[in-house]
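One chain is shown next in structure tokens, namely the form predicted on its own.
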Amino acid sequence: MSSYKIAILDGDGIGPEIMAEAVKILELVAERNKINFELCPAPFGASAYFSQGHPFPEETKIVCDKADAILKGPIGLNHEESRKIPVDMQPERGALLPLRRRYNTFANFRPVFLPKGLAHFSPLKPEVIGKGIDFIIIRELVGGLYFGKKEAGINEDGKRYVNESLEYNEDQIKRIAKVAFDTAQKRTKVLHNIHKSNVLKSSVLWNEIIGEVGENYPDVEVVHILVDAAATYLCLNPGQFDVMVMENMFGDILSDQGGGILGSLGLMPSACIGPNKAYYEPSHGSAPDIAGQGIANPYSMIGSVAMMLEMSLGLEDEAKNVWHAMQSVFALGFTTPDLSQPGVDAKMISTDSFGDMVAQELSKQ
């Protein structure tokens, strides 16, 4: 019997609620495939800061180091609660960025997928959605502005200032480019390279490396597009995209816009892949305003399980089954209140009921 050790980081807000449904599906997958999942819970995020004194405690690092993969819930608090935590210990700076740095998870995969039958979730017009939305954003995750040198202080004029550097080297760009080209080669062989080379020299280097790597992929068409134009086209004609590659901050912004055209970030899981380890997480935040109410949809958390099954554990067929099971629940007319749309006749169910229905649909396959 195959055995895998999975670090379970509940996170904050709705994290524990949606993680419970992800674990429910993992346990069913284990039963169906005669696999043993050793689930290893560990504190992470704001909750870890308040209970352990650090958002990424040493005990959590040890658990993650030993794990075959990491399943992470959303982290963060509302503005007022965040102010109770020192700036450098707030979850994003004190936990998330160090997690990425520790495991060098340079490649972020965010699928933006909405079949035509679920088009009612999207704010876009049916004629814009067409046959549905299906593309993937590949974002470089451990370089750029977020990881560059940072300083703040008082200048010679007595004015407060901040200085943050956007840094990339050719090796960082080359490795994410290879991931993007490999992904495009497996899909429709079209790669949109998102940049801002008319202003940023970092994008000039980025485009040069994309061109050099592209010489090894003559069957992949590369379409270069400025990031601001890409933002517009995502709303006007998302069907033109299949695989998009971009640097860290551009990816952060455009992937959230991807969630917007789906109708919710709650429909967008993600994978963060490094050379030796990966973590999987919803793209959305911890939604502290609805925590504990049982109304959050676990789709992106369970979708992150599906991505883990495929990308870290090699269970591609079962990953497809999990995706199909989730979409079947929507197709049957059920949703949770957080995803409800005005004018759409949907049957409202709770977080755990949605998880139960996904499990039922998965059991039928």
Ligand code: IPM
The other form holds:
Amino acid sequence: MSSYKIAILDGDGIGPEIMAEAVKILELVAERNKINFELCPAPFGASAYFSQGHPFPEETKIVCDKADAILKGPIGLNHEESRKIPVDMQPERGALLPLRRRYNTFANFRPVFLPKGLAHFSPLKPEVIGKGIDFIIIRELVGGLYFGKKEAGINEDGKRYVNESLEYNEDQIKRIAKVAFDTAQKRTKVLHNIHKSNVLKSSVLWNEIIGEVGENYPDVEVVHILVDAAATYLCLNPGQFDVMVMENMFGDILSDQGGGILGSLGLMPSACIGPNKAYYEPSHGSAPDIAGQGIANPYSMIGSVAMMLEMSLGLEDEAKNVWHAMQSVFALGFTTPDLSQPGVDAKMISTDSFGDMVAQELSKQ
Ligand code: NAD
Ligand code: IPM
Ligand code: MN
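Same protein, different form: I have the form predicted on its own, so give me the form predicted together with the ligand.
Shown next: the complete complex, the earlier chain at its head.
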């Protein structure tokens, strides 16, 4: 029987609630496929800071080092609570970025897919949605402003100042460009390159390398779009996009906009892939405004499980089954409250009922 070690990092806020549903599905997948998942829970995030004194404790690093894949819930606190933690120990800087750096997870896949039957929850008009929304944002995840040099202090005029650099070298751009072209080649062979080369020198280099790498992919058409215009097109004509590639910060912002045009960030799973290790997490945060109420949408977390089955564990067919099971729940008219709208007939269910129904639908396949 094959066996995989999966690190389980619940995180903060709604993290434990949506992770419980992901684990439910993982356990069912194990049973159905006669494989063994050794689930290894470990503290991570603000909860780890309060219980262990560090948001990414040594014991968690060891668990992650040994794991075949890492499943991570969202981390973070609301603005007021976060300020009670020293800046460098806050879970974003103290845990999440170090996790990305440790495993060099440079390729972040963020699918933006509007499931059939959910079109009326999107804020976009049916004529704008057209045939549907189904594209993938490929976000560079370990470079740019997030990981560039930073300094802050008092300048010669006695004023407080800060300086953060957007840094990339050609190898970092080349490897994400290859991932993007490979992905485009497997889909509709159109790659939207998102940049800001009218202002940023980093984008000038980025585009140069996209051009060079593109020479090896003559069958892929590259469409260059400035990031500000891309934000508009996401609202006005999302159907034109299939694969989009961009640097770290642009990807952070446009992927949340992706959740926005679907109608909820709860529909946003993701995969973060490095050369030797990958971790899987929802694109959204810990949703402190709804934590503890049992109403969070676990689709993003269960979708992250599906991406892990496909991309780390070689269980492509079972990954499709999981996606299919989630679509079936929507097709039956059930949704969590984030997807409810006044006057729209939906059967609203809790986080754990959604997980139960996905399990039920998966069992039928
Ligand atoms: P958020 O993504 O947590 O929430 C934004 C809105 O989306 C809220 O109204 C929330 O209720 C809703 N939402 C998000 N996920 C949902 C789900 N699964 N089901 C239903 N509704 C959902 O963003 P925020 O409030 O700006 O950030 C909260 C915390 O999360 C911050 O500390 C931030 O740093 C952190 N964060 C962490 C990650 C991560 O772990 N990868 C990602 C983004 C934000
Ligand atoms: C995300 C989050 C993170 C990011 C934060 C929490 C550091 O917003 O994964 O999109 O900005 O990358
Ligand atoms: Mn984000």
